[in-house]
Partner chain sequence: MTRDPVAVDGNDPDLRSTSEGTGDTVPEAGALGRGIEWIGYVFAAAIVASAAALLFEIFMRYVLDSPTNWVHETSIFLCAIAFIYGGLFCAARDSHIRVVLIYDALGPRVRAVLDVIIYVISAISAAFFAWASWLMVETSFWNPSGAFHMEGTGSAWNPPTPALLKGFLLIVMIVLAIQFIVLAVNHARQRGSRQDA
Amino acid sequence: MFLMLFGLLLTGMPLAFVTLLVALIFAIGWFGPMAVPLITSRVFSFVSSFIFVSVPMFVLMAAILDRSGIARDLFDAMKLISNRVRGGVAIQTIFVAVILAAMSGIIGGEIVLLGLLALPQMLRLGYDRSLAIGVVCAGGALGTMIPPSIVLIVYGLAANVSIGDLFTASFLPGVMLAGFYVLYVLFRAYFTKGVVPDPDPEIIPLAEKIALLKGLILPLLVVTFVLGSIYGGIASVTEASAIGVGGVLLATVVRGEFTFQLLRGAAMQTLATVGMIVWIGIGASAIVGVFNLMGGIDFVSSLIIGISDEPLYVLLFMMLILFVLGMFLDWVGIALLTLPIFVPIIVELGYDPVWFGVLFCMNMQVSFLSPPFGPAAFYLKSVAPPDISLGDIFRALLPFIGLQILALAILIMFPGITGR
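Structure for this chain only, please, in the form predicted on its own.
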């Protein structure tokens, strides 16, 4: 089954259709036509999950942010603190990435936004090109870890664990990773000559400071309403996602940016993104269902558990599998193909599935940056200056991949960071 899966993927067929085709071939070939209703019932239970409604909502939030000037004003407002520190614009970019991640949880839009706002400014000021590229890609990918992350929502659906618990557990690790990026920038700024320009603390008039601070108010209000309503127990994740869309739409109205074209463009982008996620989910649900019926889950469980009597080695082997798959497959496919197999093993070994969810998301952070198919690099390439090649981007990402692996190791050694 897996040989056929990877063989068809090498032909260039989309993952969603490959998984569905392989599932149908093996279902009919192994069990006959009567197995098809089992596939459809499994698919229906996946797509009819109420929590799944939050996915298009958060994607729509990101799409509206993409088309409004909220992110641009947020970036401009952060210069009030950045122009007094060496490497200030790079640190400002990471802070803005954290706030944008807490608003929508979608990485593609974040990287494109930061690639248009921050990268040209850093290059113009004389920042080292590799550092500027790495900060934009790694910062933009923080949407994977910081709630409300779509990766966490899909993990919760696939692993059947509380998404609210996942959000609570992943917040501190996400901020910790952002802190690692800031420390790395400061280290390079103060100990490597010529990497960043000397700070130029311009005097900003009070009136301009007030105008810039206004750019912080609306994004912080949206973040407060979305995350505050979840953590405060006022709203579920699905309800909070709708609150977020309402907040971002209201913000565009207040700013005088709302148009029908903006809403239509955001809706069309949401349809395309969520359509892709749903189709991959349908295909992955089908293939995992057939795989389970054929006894595959028992085979893989005994294979993985048989590696060692030490649960830690089994966990590290799973992390290695996810790391290798992350080089070649989309995170949605990885989540929906592996988690139905991995999570029961994790529970059997005595580990917390919520903690494992945070590890999974941190691992997917690495997959967003890792060659040869790291999506973050391709997102940035689409808006980067022509003289920046994909090779340049991937080389710039290597130190940040190292920081992500360090953060993953710390979470494995000190699970208490997640509060579990």
Given for the second form:
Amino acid sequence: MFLMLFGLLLTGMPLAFVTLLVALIFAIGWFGPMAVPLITSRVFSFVSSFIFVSVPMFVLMAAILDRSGIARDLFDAMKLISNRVRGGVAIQTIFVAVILAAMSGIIGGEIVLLGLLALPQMLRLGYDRSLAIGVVCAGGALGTMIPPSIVLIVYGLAANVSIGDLFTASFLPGVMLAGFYVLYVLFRAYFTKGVVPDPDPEIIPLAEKIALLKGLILPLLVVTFVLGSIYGGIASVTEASAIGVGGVLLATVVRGEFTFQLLRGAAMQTLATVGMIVWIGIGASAIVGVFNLMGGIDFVSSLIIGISDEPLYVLLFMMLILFVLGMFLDWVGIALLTLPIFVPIIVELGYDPVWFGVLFCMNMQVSFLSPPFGPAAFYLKSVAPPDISLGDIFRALLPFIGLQILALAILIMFPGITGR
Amino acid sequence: QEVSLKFQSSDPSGDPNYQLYKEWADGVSEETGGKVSIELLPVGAVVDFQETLDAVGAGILDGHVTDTSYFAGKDAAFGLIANPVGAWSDPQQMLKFFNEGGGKELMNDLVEPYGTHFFGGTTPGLEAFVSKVPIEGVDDLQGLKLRAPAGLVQNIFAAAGASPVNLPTSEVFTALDKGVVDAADYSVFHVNQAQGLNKIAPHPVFPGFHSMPLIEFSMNKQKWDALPEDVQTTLEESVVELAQHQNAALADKNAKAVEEAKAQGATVHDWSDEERAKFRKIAIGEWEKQAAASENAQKVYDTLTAYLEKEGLLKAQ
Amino acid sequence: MTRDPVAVDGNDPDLRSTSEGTGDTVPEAGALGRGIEWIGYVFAAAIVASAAALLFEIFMRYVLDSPTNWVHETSIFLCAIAFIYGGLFCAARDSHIRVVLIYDALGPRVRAVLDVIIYVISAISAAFFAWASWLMVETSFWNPSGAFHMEGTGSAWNPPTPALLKGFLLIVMIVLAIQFIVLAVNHARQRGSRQDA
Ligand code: NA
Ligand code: NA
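And the form predicted together with the partner chain, for comparison with the form predicted on its own?
Okay, now the whole complex, with that chain kicking things off.
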């Protein structure tokens, strides 16, 4: 089954249809045509699950955010704290990325935004090209590491653990990863000659300072409302996601940016995004159903558990599988194919599934950057100057992948960072 | 020649009730002398919990162990027979109805057209009522702000004079704690206790007087009919036994939890038979409305009220 | 100032295979594909409506203290039809995620043949699912005695959304099968004309 899955995948057939086709072939081959409704039944159940409503909400929120000037103002405001150190603009970019990440749960919009705002400025100021590219891609990818996060939401659904707990547990690790990026930038800035330009502390007049600070108000309000309503236990994650949409929309109205075109464009992008995400989920769900009826989950589980008596090795083996899959597959496919098998094993081994969720999320950070299938690189390529090739981008990302793996290793060694 | 069957449960694999049903499934092979073996799968393993009736009928699954009210969208009768809110004060009353009082025949009138056969039922138990204020009877429900899931439960509490609010299960604790509601329909006593509800709402009513869901054991009708008669009897008996076992285990856990709650300062309230009958009368008014939804629902209503009448459960002195 | 950064370079072939919703309907999808794109507005609006409904519920529950009984089921339904339609929408845009590792390394002619085969197989699978959806529609629109009764959610409000969704899934599966045939035919034609040239 898995061989057929990977064989078909390599033909370039869309993932969603590969999984549906494999489910169909096995349903008919193993049980006969009468078993096919099992697949459509799972499709129906999958799309009508309430918690999945939060997925289009977070996507819509990010799509609106991308189309407004909120992020640009945020970037300008961050100038206030960054123009005194070496590598200031790169650090400023990471700070902005963290705040954007706390507002939105996906990565594409953030990378494109930073690619449009921060990359040209860094290149103009004479920053090392690789460092600038890496900061934008890795910083933008933080969108799914710092809550809210669509990756954690999908994990929570697949693993049947509280999404609120996942958000709480991933906050510090996300900030820690961002901290690593900042330290790396500082290290390069102070120890490698010519990587960044000398700081040029321009004197910003007080009036302008206040104007810039205003740019922080709306984003911070949105963050406060969304995260506040989740952590404060007032609203469910789904409702909080709707609050996020309302908040961002209100912000565009306040700023005089709201137009019907803006909303329509954002909604159409959302439809296309969730169409892809949900259909991959549909396909994976279909395969899992057929596989369970065949008694297959037990089989693969026993294979993985059989790797070693030492739980740590089993865990590391899973991390390796996730890493390898991350080179070739989008994170949604990885989540929905592996989690129904991995999570029960994790629980059986006595590990905390929420902590494993954070590990999974960190691993998906790597998957955004790792070649040959690296969505973060693809996004940056779509807005970068033409002389920057995909190869350049992937090379620039290697040290950042190293930092992500370091963060993953630290999370495995010190689970306490997740608060669990 | 062993017949191996795949059943799907409506509980997740971590649920203690699932563990009990799993033990039952694992024991079937031995009890039938190796003629039948049953593999129990957790909720959602093959199809969603609301889809198992169709899947068992179509032969995709061989059977299911499920809360019958999940099929209320297909026929209101399923909602009424699965949880006639207020009908039972004790699991034994309900089990007696299904085993001897015509309940089994009624269930089969409902499910056999869907291609499944009902061969036994159990219940995870009578839910205990969670409250911050002392509730000694129906009169105390007047104006009480309480959480109840949408549907029959909510309608009945409204008819009794309370103001029910629909909140997701996950929000019950905070809502009680912050005083958004003063009482809640939640779960059986020991679960309420374990989740700390009796601490923030120290006036539980136990035994409860409202919800007690039916868990049905059914399988594909063709496959059932193909089984030898002695195997059918064994399967039926095994579920009766399981129900008693489950009940005893629950009573045990509840008793311990009651002691624990009392030690924490909770006052456990028990309604008199008169008050229970009063609540049941109000409930029946709502069942009547439910009965109008379909012919089968009317049949459930008629059979159930006749049975309660015969057993003397409707007398309010 | 409004910008549309993601859409600017939406036809980037690398981006087409990620999960973040870029791109436009491909020419090979034909008139049907353009129709699917156009009707997409309705389902994009459904997502916005769903957000509005949820905000209404939050307002009713936390401000007016009188929660509704219809918002949750309505928002589920609106999103569910958008999810189902989204698959068709992405098929017309050819924006479903694929692994292009080997595919990209192939010559254009092999790739064209592969495309046609992929679309034909996809069309056959979609037809199978349409048939299976029909079996679900039968049980959700008629009760076993043959009387018309649409399956509801079983809640107090009990809207017939499960039946409607199953019906919608049937329609989408049929259109999806046709869309794949259109894509297969147009790709085969292109290959033919390329060989002629
Ligand atoms: Na985020
Ligand atoms: Na990757």
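In this text, rigid core is short for the largest set of C-alphas that superpose within 1.5 Å between two forms. Positions refer to the first chain, counted from 1. The structure displayed is predicted, hence computed values, not measured ones.
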**OP:** Kindly check if the Cα atom of Arg67 is displaced 2 angstroms or more between these two forms relative to the superposed rigid core.
**Re:** no
Original post:
Does the C-alpha of Ser382 move 2 Å or more between these two forms once the rigid core is lined up?
Top reply: no
